[in-house]
Structure formats: C-alpha cells, structure tokens
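Shown here is one chain on its own, the form predicted on its own, set out as structure tokens.
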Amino acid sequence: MDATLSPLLKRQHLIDPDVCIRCNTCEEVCKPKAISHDARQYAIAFDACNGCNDCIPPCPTGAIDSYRRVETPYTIAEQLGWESLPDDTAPPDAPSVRDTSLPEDVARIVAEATRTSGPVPPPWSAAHPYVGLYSAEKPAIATVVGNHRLTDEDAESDIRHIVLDFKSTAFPVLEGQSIGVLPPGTDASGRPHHVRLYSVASPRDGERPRHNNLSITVKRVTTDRDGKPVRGVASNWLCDLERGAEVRVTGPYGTSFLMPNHPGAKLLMVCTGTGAAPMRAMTERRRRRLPLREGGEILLFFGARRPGELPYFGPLQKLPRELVDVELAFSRVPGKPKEYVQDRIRARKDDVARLLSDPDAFVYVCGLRKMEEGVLEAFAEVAEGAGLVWPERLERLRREGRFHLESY
C-alpha cells in the first residue's frame, strides 16, 4: 500500500490474474496475511498490505508485481471476479508507479544519467523488468565469485569485471537494468554511504546460466571530471574485493534502457568506458541465441583511449561478425589521429542513417557525459544528410522507446 502520490490516488499493489499459475508462493510468504483466494483466483487486502515486497522475488511469473493507481481500492471480492487485470485509468500526468518506487538517492542518480533524453517507453518488446525487490534497509547480499582487470595494467583506467552471486537469493534483472550497491561505514557527517549504482553486464541468465549470478562493469574512481585526485569510496572498495567478500545490493532498477525482445530487432550502440556495460550485456544475450537465428543486426560504436583502455577489448575481438559490426574509435594512439566515437558514427553514415529510419531500430547510447553532445551532432548530421528531420526523428524514436541516452 502506498497511500503518498497524491491526495486522491493510492497504489494499490494487486496480481496479474492473465500471468498467475495459482502457485501459493505469494500467500505463503506474505507475513501481514493480506493476501487470500478462492477456488480460481488470488488478491491482495488494499489495507492490510503494507508494501515490504516479500511476495515479490519467490512469484515465478511476475504476476505479484503488479499495481495500479486508484482513487478508491478495489474490494477482495472484486479482484476474484476479475479474467485480467482492469486498466490503468490513472491521469497520464500522474506520478509513475516505477518512479515513485524508486529510492531518494537511486531516483537522483537516474534523473541525472537521463538529464537529456528524460523519460523514455521501454521497447514495445522488451519483458517485464522487476524494480526495487531490495531496498538499504532489506538488501540483498551477493558474494564476490569473481574479480579480475578488464584494461591492461599499464592503462590510466583500472576497470573491473566483478561477478556477484546470489546463491539462493532471487534477483531477476534484464539486460540494461542496474543494481545498487552500499558500500560498508559512514561518510563525514556519520551517516551510512548512499547506495551507487553500476549496469549489469550480464544477459538475463547470468554470468554462468543457471548459476543465480551477475556481473558488473566497475571503473575505480581516481580523479574528478576535473581531473582533480579524489577517492571514490564505492568504486575503490569493489575494486579491491576478493573473492567470497559479501555485497549488500538493491534494486534491481530501470524500466526503460531494456532491449526489444521480438525477432529482427536492431540495434544501434554508442558506447565508452563502463559504459560498455549495458551493450555486453545485450550482445551476450543475442551470442547465446544465435542458434534460434532470432537476432537481427547490432551495429556497436566504442570508444576508448587506446586498445589497453577498452573494457572487454580482447573477448569483442572474437565476437562473429554476424553477430555484431563494431567500429573502435581510439584518440590516444600514438602516431595516429585522434579519433572518437562520432568520427565513426559520421563514418558510418548510410548504415547509421539507414537505423535511424528503420522502425525495427533500437538507438542506446551509455558513457561519459563528454561524450554525449558529439554523439548527439554526428546524429543529428548523418540524419540530415539522409534527409531526416533530426529534431522530428528524435522525438519520435524516444515516444516509440527506441532512443535510449545514459551519460555519467
């Protein structure tokens, strides 16, 4: 129950009659006794529920996860009368059920990566993502299974592939989602470090399928964006983490940075640094369904100082080419221009223009904020020369969910 959107709506936490096989879990596990059925269905109490998510992680389908906004609840006796669950009549400008759920701190961090692009529809394909199943005060905990360098160790950048089990512990994420992270001890003033976020570089199945685990993409924080010396706390913690140290994390987060689920989807990816995280994350997805023949074209724009830079360097190098076209961009190489990840999308033009125009193209765009105005000019540049409006074409690939921006 959540009763703080607005003085007329509530959120009333309800379950997805159309997706339930009628397991028992979520009644089982429910301590304030607010869930109940009858002979064919199952409903949720509107009073006596009081939000904590228990019922959440065990329900196989996702049916649990499921709530709308509402003047007055609906009664027992109505949600077990109901085939499927009645629509969202909410007005559109109310509050986001998923934003509202969001953690002060987590709410900030993604109000600031999407500061450009702002809220964005999922893909019409994308599955059902859960959100908030751990919060700081319940986290999760997840083991470190693995921690090894992903940049040589004479690179400027210390970026690190770290592996997190969860054991029996259930946390679902898709590609594209995040996890928060608490780093142990106080800051300054006393108080408990504020959770951080990094992208899952895993596909939906884990690391290693069927082994409850993920990974994620970790850059240890040296420098300002001033280049000024600075300490991250959470970056410089994972980063020396050896195996079997416990993590407390929540999440996971994000409905809207997920990638298309229907066969023939393309994909367009500009990525650098940690941002790589997200697009292996959907790339692995697609290595590993190349026998279904599913996939359609993934065109990856990466961009890195040097090759010893570049996160995931050696295993891109073997990925099929008919899996995926990538263009490197380097701007440190010595005896070479310059050169970043705009250059190749303006390289690149017919292929790139020729995304921007296909309604089966999904745009994602994750990295360094610096980089993010260029990217958004070679866009805009290549668009014109096909022809395209750019503002227009923008406006509407983020309305359709096929422009995802994402910048630190």
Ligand SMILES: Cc1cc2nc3c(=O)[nH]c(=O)nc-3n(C[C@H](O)[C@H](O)[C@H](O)COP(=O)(O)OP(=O)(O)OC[C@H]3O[C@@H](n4cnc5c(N)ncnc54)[C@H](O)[C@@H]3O)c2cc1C
The other form holds:
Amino acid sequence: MDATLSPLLKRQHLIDPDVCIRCNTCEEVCKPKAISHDARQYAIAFDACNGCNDCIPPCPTGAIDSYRRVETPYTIAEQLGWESLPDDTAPPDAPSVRDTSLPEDVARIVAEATRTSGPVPPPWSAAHPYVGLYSAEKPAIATVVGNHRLTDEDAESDIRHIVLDFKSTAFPVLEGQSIGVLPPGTDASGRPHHVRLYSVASPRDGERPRHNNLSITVKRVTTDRDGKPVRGVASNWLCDLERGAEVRVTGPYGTSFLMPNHPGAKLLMVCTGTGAAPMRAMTERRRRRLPLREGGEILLFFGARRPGELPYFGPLQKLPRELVDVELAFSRVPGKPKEYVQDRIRARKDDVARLLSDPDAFVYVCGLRKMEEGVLEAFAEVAEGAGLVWPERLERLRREGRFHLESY
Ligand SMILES: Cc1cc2nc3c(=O)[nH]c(=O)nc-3n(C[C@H](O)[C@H](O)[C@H](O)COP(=O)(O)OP(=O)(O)OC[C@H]3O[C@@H](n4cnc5c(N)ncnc54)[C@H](O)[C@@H]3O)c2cc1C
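Since the one above is the form predicted on its own, can you give the form predicted together with the ligand too?
Full assembly next; the chain just shown is listed first.
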C-alpha cells in the first residue's frame, strides 16, 4: 500500500500488541490475507493491506485501529518482535502521502474543505475516532426516521434536520466528524453520483441516546456559488426524503475536527448556516453532561441573514447561559445595520483575545467559504490588539490541535 510514494510519509496500519487479545478475528476477516501471526503476536503486511477496513468493526478491543506515519514501513518481522507500538515520531503536521483510510474522492473533498488550516492534529484529549468503516462499495444502510425544516417557511434557505437510524449496523461517530451520503442515480456521464459529505449534528451517543441514530443538517442547494439557479443533486434528494426512506452512507470521516474530552476545556466556535451542525453536536454533548459539572466555557458566534434563516434558532435560545454564551449576527434584518460573525468577534474582543491566549481553549470555524476570510481577519485584529503576534499564535494553535477550520 503506497509503497512507491517515498519520501513523503506513508500511513501504516498496525495492531497494538498492548491491547490485542489475540482472538484471530482480524486475520479471519482479512480478504487480502495481509494479517498473520506467530505464537505471540499479530502483524499486518504493509504491501498486502488494501485499506478495506473490514478488520476494524469486528475487533473487540480496538487494537486493530492503530496507525503510524512512517518513511519506511515496519516489516512483519519487526511487528512480531514488538511488546508495544513504537512512538509516532512524525511531527504532528508532517504531510502524509494520503490518508489511506479514506477513499480518493473523500480525501480530496476533505483536503479542499480544510485547505486553509491544513493538516491539524486533533485536540490532545479527543476520543479516538473510527474512520471509513463503510465505503461506496459497501455502504451502511440507514433509514430516515425524521426530517423536519429548521428554517422558517418563508425563509430563503430550506435547511433540514434529518435523523438517520442505523438499526443494528455499527456506526460510531464523534462530534465534529462527517458522514458520506451516496445519492441514487448517475451523473451526466453515466457514472454513479459521487459521495457528498455532511457533518454529524448529534453527539456521540446519537440524536436519541441508546437508539443508534444520528442527525445531519442539510441545506437544499438551489443556486450555484455564483447565484445561478441549479438543483443540487444530493441536498435536494435528502431534503425531500420521507420517513422510512433508505440512505446509503459511507464513513464516518474526520480525524482532526474533534472536541477535547477533558473537563474545563473551553470552546470558541464560529459558524454560519449548516456549519452549525458540528457546533450543535459539541454543545449537545456538553449539555447532556451538565450534571457531571465538567465546566469549560463555550463562546459561540453564529451568523445568518435573519433569525428565521438560522438553523436551531429556537433550541439555541433555550440553552442555559452557563453552558453556552451565544453571539448572533444577522446580515439582512430590515431596518437594522448588517452584521456578520466577524463584527461580533470584534465586539467581544476581550473574551476572544482571552480565549486565543488560553492554553485550554480550542477554536472551531465551520460554514460557507465566504465566511473564512472575514473571520480570520477579525481574529488577527483582535489578537494583535491584545499584543499577540497572530501568525505565530495561529501556527501554535494549529500545531497544538487547537484551531480547526472546515468550509465548503
Ligand atoms: C467536510 C464537509 C462537511 C459538509 N457538511 C455539510 C452539512 O453539514 N450540511 C450541508 O448542507 N452541506 C454540507 N457540506 C456540503 C455538501 O457535501 C454538498 O456539497 C452540498 O449539500 C451540495 O451538494 P448537492 O449534491 O446538493 O450539490 P451538487 O449537485 O454537488 O452541486 C450543485 C451546484 O451547487 C454548488 N454547490 C455545492 N455545494 C454548495 C454549497 N454548500 N453551497 C452553495 N453551492 C454549492 C456546486 O458548485 C454546483 O454548482 C459539507 C461539505 C464538506 C466538504
């Protein structure tokens, strides 16, 4: 796998000997016969592994979900000699050839969505995500159990909260991850439509805990990026689905835009439109854990044209202030001056500067591409105003897995 792509780092799939209970499940399910063992240990042949991930869900301990970025892949003999996994010696932002757990098209979409922030490690205390359990060839089948409109009936944008039930299919997700949806039918050249990604809007225990479901927030695309009328393939199909409809799902995806798990971690969030989805997931995770008094402030900047265009506006108003401090920005309210999220960031400069200086604060930006530039400019201005050197601060935040930006 990727054996010819040196000198860039390769991502090698390995088995953690500390965790493996030697049950042989992985070797039994591995079709390319990449997994073997001796009397003590299990190993994965780098060249034989095709990244199909068939071995991941059946592993009872998670030992199989181990990776290292390496210049020269570990040999079978080396792996069989291990007592523990070797340390990951690659620097956190070292470029890897490609994330071999992702199919090409998804890797391309993800790289495009995170092009401004580049590869960023996850927060140090993030839970370990599962990635790519289901592919276009072998998707998970989910059933729509809810589809309701989040924006007002007279709003320009039709944004929907869609709940997908996975029944007995394992589909573990973390807040901030996304799923792939395969719309039915073919494109103009007769090929099956490519996968579209949607951020998960529910926390890791699902939209309804103990029901193996999750939600996504989908905006019906009716114009292209230049405003010309167009009927987006996947979004229109999803927005029109009724309860009981089946959806082919790939993923989950995302190893970086994840929330910290340790108590007291602070979250600074900025979003517009459906960029609210991961923020809802993280906020809801915190809300469900309020009785545990884990603490950690959340400051949320949320932009839309009008209140009626803002997904989750109603529920957001009901969240306790001790959980989340919300700053809304509306750009098209008749009789009121236009306001964008960057204006609210400037208005809250003291709190923003405090959080940008706080080693326990994590920044998340998600939404339309158009928002990015203004938000980064506002952060720069606020940081410089507080005596921070922004390029250095931003670089440090990224290096420490504390600055995550996803736009589409
Ligand atoms: C990491 C990631 C997470 C995402 N999360 C969400 C999410 O939570 N909710 C959500 O609704 N979408 C999300 N998207 C966007 C989603 O994947 C699709 O691109 C979007 O739904 C349009 O798909 P479509 O098939 O309807 O349009 P297509 O048929 O693919 O495109 C139709 C036209 O619309 C333009 N277009 C494509 N996407 C957009 C867009 N977002 N805004 C305006 N014009 C567009 C295209 O350039 C094209 O001209 C995410 C994308 C990424 C990369």
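We call the rigid core whatever largest set of C-alpha positions still superposes within 1.5 Å between the two forms. Positions refer to the first chain, counted from 1. Since we're looking at a predicted model, the values are computed, not measured.
Core-superposed comparison between these two forms: the C-alpha position of Q317 differs by less than 2 Å.
Superposition on the rigid core between these two forms places the CA atom of R22 2 Å or more away from its counterpart. Once both forms are overlaid on the rigid core, the distance between the two CA positions of A45 between these two forms is 2 angstroms or more.
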